[in-house]
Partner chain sequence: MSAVKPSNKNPQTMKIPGLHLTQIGSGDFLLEPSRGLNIHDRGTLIRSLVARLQHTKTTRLYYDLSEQVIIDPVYYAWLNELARALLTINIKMICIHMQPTAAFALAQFTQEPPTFGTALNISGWRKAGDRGQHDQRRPG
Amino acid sequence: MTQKNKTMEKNGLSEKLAALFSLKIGNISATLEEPGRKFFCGDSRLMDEDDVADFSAEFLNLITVLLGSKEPFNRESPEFHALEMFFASLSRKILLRGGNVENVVRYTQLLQHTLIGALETDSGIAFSQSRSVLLYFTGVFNELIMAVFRAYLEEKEQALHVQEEALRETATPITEIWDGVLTLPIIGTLDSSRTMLVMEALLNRIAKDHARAVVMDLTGVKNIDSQVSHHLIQIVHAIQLMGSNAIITGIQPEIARALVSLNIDLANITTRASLSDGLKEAFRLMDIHVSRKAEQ
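Present the coordinates for that one chain in the form predicted alone.
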């Protein structure tokens, strides 16, 4: 069969299917609601029956438009893109309501079989024995499943991005304890990526708040090596380059021993035993005097 004849056969097939959809759309839509109710209207209540009915009707409308278009077999056509976006939207809706991608994929697969069965019932033609019809709908639904997965991955990436932003906030809990005095408790390990994160956030706060002293508390750091100490010194030097005083507090005995064994020079760095002592030193450097209120 020539390419021209194949194209004519395809166009004839799509026209027949479009005509059948237009003629039997009410019956087919009602049949297609059953998979939706099965997957989304049970205990999970991801959709109500009106939602399922609206979705089924809209799906049939979109696929009828696709079949009646100039290029019903073109996966790049606007009509096919609209159908993909419709399923991507469904996927996002189900995910936001607490569903999972497996339900949407299984629903899409069942929708394909139900659609072919409904067409057979309303046309009297055994589409299950028609290679052309099966190939067409298999291709369409495979692409729709891919659209569902793409929407799922986009939602997961967005969720991960939100989580990363939240971690950024908790990883750098910088607090202005007094006008011009910032505190930064460091908990856990400083690796290269976290050092850059802490440094960027801290330098931005120094510039924003015109901070004159930064108290870095290491009480939550349980171990240190040469790389971690190097990152720590980097942060201190960056603070000093911004014109602020860097004060390190809460160095534990094991950390002090490790720093000595690593020959880390802290001669030009102010250290204090506790956060309280560090704040007192910051106040002293800024000529701020804090006194206990006399009892009446």
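Numbering follows the first chain given and starts at 1. Rigid core: the largest C-alpha set superposing within 1.5 Å between the two forms. Computed from a predicted model, the values in this text were never measured in an experiment. What changes on going to the form predicted in complex with the partner chain:
After superposing the rigid core, the C-alpha of D217 moves by less than 2 Å between these two forms. When the rigid core is held fixed, the Cα atom of L197 travels 2 angstroms or more between these two forms.
After superposition on the rigid core, the Cα of E254 moves by less than 2 Å between these two forms.
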Contents of the next structure:
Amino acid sequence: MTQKNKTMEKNGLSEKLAALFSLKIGNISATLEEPGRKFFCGDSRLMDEDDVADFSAEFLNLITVLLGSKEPFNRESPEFHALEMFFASLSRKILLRGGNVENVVRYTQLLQHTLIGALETDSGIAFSQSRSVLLYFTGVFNELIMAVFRAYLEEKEQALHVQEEALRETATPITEIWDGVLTLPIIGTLDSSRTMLVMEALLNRIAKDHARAVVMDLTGVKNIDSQVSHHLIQIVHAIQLMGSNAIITGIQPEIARALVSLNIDLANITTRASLSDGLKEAFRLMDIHVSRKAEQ
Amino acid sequence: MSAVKPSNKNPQTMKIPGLHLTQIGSGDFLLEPSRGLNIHDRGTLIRSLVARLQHTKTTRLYYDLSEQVIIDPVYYAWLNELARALLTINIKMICIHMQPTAAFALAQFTQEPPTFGTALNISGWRKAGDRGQHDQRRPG
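Given the form predicted alone, corresponding form predicted in complex with the partner chain:
And the full complex, kicking off with our chain again.
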């Protein structure tokens, strides 16, 4: 028995666990490839055989380092952290390739059993009969499954964030149509949260581009309620407070009727029938003259 | 509160605690508030400013809001009161560089147009002429 083994037994470790931590692990990489092949190759085509061989070898290397480390129980050790990172990275890779988290979790569970079996075969020690060895590996692999879930959630959150950004951009297609003139066509339903989104994006854009006129085209808006109409007035008001001019165009008859019945005061708001009229008004405010080139 | 402290080196600048006033052209002044501005003492501040400006043939006062990230009802009341006081001596107050966050917050609680005008910057107001880049009381 090695000195390390003796120290471990003194510390209350079972004989088999002590043997596990002192084990000279042989080349069991080929056996460890089986779970990878089962879940990631074949029909799912998430990885090819070479990929599986590579990451199985990497896993074997990392688990060997952990088992041989000074503190194999320490979940904060760099060796354990490296193993967690490996599973997080594997999880991300599988998710990016269209796999699901269940694949990775089931792979991790099967890998645990395969590893114990392979170590048993390689060393001739009956690790699967040892409660302490099974408990140790269960603890380690549970943490690794947690790492897989964390990576999955991070990936999902990032995807949601990207989708939100894309939605935000499509919901507020602000265009600088002329130096200092912004246009914002609003299409679809305007609800309170979208109106707030529009307001925030528009005000930031005015500050960024030093826009002196903003034309908001409501041609594509079919419905408006009392709350949203008030938000709309707030947008105009905020634009004016920043020192820019707001022009609302394309108010549909239904919207006009709704605004009147809701007693919305448009006295301080510049409105024009169409986007084209709105642009002309913006040019007029900015003293810009657009004319046909005189015929030669 | 000590009121006006004209600078000896440059008569075109003046310091009132929390406010820095600079002449930027014929009849135009720029007012820059600092963090030390105590708007709860607005009576003294307004008296000091009016006293300083009424002998200078000032017609416009640009109030720089670039450092004001949020404008709450108390600050808004100060701006309106100052603008009204200046109007009594025929000075138009124009707020410039209002931050998006401030405009956003302000638009939530104000119903009536403010007494002051607004512009993106000084040149923005000048380009638009005396009716201003956006005179809040101008009908659409």
